[in-house]
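Here's a solo chain for you in structure tokens, the form predicted alone.
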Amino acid sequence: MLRDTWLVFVRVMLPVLRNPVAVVFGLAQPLLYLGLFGPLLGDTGWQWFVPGLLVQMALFGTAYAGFSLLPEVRTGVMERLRVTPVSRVALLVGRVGKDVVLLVVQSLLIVLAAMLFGFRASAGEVLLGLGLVALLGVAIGSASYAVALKVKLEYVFASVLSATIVPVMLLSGVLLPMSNGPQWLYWLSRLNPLAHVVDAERSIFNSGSAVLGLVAASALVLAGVCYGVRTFHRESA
């Protein structure tokens, strides 16, 4: 399975390396947030804003990963892969691995850019923060590919994303602290696992405890990977 995973990873990574336009454009929106929204928070706001921005990158960067699978489903590439002895788990994990590598690279570049604006972080904090972002990317990316494989149509997949990603993001406290809202909204946000991941990411860069967020991220990884593997097995049967 490891060999198959590596082969799938190389297969989906090579087009990105040959034409890294998507990577560059993936940095455009976070950089706009840094340059146009971050300064509104003041000098002390960077420690709160940048960790949330990293989680937002993980959310949007990997949630839309399933779109890359749909052309392969439509043109029959996935059908041809099903008759090969390649591991069904590798078909998922190799793709998710590519997305996580790109996410970590982009997140690191955003952290370095944020330091120019006044964001402060030690090497250990950066490593822990990127690790948490990577976990979230694995969870969301696995679920994204599974949903794409089930719906098989771009317009249906887009509708599913728009109905789920925006509410989840708004209830996570990425952009605004949920504690500033009414109590019912705050407690509703506590039911959102992503909110705990956001809190943990901020705690990492502010010398706080990230245990609850790590637990939430691990639970999301377990749920996302299990759902993804099960879907790839069933749809490839």
Second form
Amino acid sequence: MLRDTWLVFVRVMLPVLRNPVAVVFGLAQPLLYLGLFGPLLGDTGWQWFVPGLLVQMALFGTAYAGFSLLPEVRTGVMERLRVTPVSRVALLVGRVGKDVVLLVVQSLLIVLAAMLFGFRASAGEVLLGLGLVALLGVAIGSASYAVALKVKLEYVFASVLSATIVPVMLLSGVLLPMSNGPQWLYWLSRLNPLAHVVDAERSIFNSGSAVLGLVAASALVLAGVCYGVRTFHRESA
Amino acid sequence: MIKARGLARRFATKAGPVDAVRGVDIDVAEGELVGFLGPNGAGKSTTLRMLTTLLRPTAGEAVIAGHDLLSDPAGVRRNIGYVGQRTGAGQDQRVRDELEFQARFYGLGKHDARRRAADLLDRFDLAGLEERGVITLSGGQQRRLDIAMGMLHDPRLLFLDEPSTALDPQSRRHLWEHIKQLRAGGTTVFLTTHYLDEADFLSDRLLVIDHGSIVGEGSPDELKNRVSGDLVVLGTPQASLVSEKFENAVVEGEQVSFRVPNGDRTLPGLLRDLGDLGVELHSVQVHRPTLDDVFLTMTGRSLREEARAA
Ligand SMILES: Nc1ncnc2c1ncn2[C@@H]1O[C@H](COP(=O)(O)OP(=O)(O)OP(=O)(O)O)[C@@H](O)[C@H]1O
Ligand SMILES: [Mg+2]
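Which structure goes with the form predicted in complex with its partner chain, now that we have seen the form predicted alone?
To see the whole picture, the full complex is given below, headed by that same chain.
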């Protein structure tokens, strides 16, 4: 299964490596936030803002992953792959692996860029912080592929995405602290697992405890991967 | 090689259930080349997708290449090859990569995968295209790539869903020769087609499916013989005189058409006899039975009427 996953991973990675424009453009959005939004938070804001930005990248970077699957389902590519003995789990995990590797590379570049602005982080913190971002990417990426397989049509998938990503992002406190708002909004954000991941990411870069967020992220990974694998296993996908 | 019993598939759609395949029994012996004929929407692809583990049957069971379809789909997959009706190569991939990865998905090592890919590129006239992106290939080139991808691992049992669509006559001939070679090498082949000439040239045996049920079975010759003979169309001013000589003759103006067995061989004698009767002829045509004719005799409906109704 490891071999299968590796093969699926390399197969989807090759076109990206050959044509890395998409990866470069993927950096534009976080760079804009870094340059045009970050300074609004003042000199001390970087330690607070950059971790949130990384979580936001994980969210936006992998939630759209499912789009790449739809043309392959519509033509016979998925069918051709599903008829080989390749493990069904590998078909999913190999793809998610590609998205997560790209996400981690992009996140690392953003962390380095942020350091030019005044963000401070030790190597260990970066490692742990990117690890958490990767976990989140696995969870969201898996779910994205599964949802794409279920809805099958691009325009439906697009509206499902915008209906879920925006509330999840607003209630996670990536842009502004949730504690700034009224009580009910704060408590609502506590129900959002992503809010705990954001808190954990901030703790990591400010020498705090990240346990709750790691638990939340691991739970998301479990849920996302299980959902994804189940959907990939189902026939007629 | 294939033994299916009561295989059925019902799709739930918003407009109500669709019974795509209604309980078919299929038996294919090792080394046989079986053609699966039927009009659009008859259930050919759905049957193939069930036999290849891609689609769960709603009823029935099957043993494919010695493995139970429902309890051991992985075993089935290891022993079969499948070329789907829709194109199977990723649009953002390169030709060589798709072939090599496909071989490796079937467990071949890097070296063997490369060798097999090169071999099939050669055999399907794709040499020189290996560095090209799939998206730049012509329709027929893509189709040949699809077919090559289904054969990389030398499966004992090969399913082909309309392999010759989009191929020019020469490539089609090539493909036919290739399929014949595979059969000669002991591979069992199960293929769908709309073309009687293809089914005729390739198949040891034909299965005809319509509305999800098998409506006929036999060798191409048996099936054609059921379409009692070739259609002869004569242009003559004495059409009604000629029509009296033949059973079921149809007169249309100065044209009379009727069926005779082995038209190509009976025609010379037949024309002599008509000449002796003093019949004057402007034109002579002989039509071999077509899929349409076979279909007509089997279902009482013409393929073309089907197409119009759909
Ligand atoms: N996923 C699906 N959902 C609903 N109906 C389906 C689905 N797939 C196929 N059908 C229906 O099942 C019937 C058989 O389809 P199938 O694709 O097996 O036909 P076919 O014989 O391969 O036709 P063609 O020659 O056009 O390829 C058709 O009426 C089709 O509309
Ligand atoms: Mg079909």
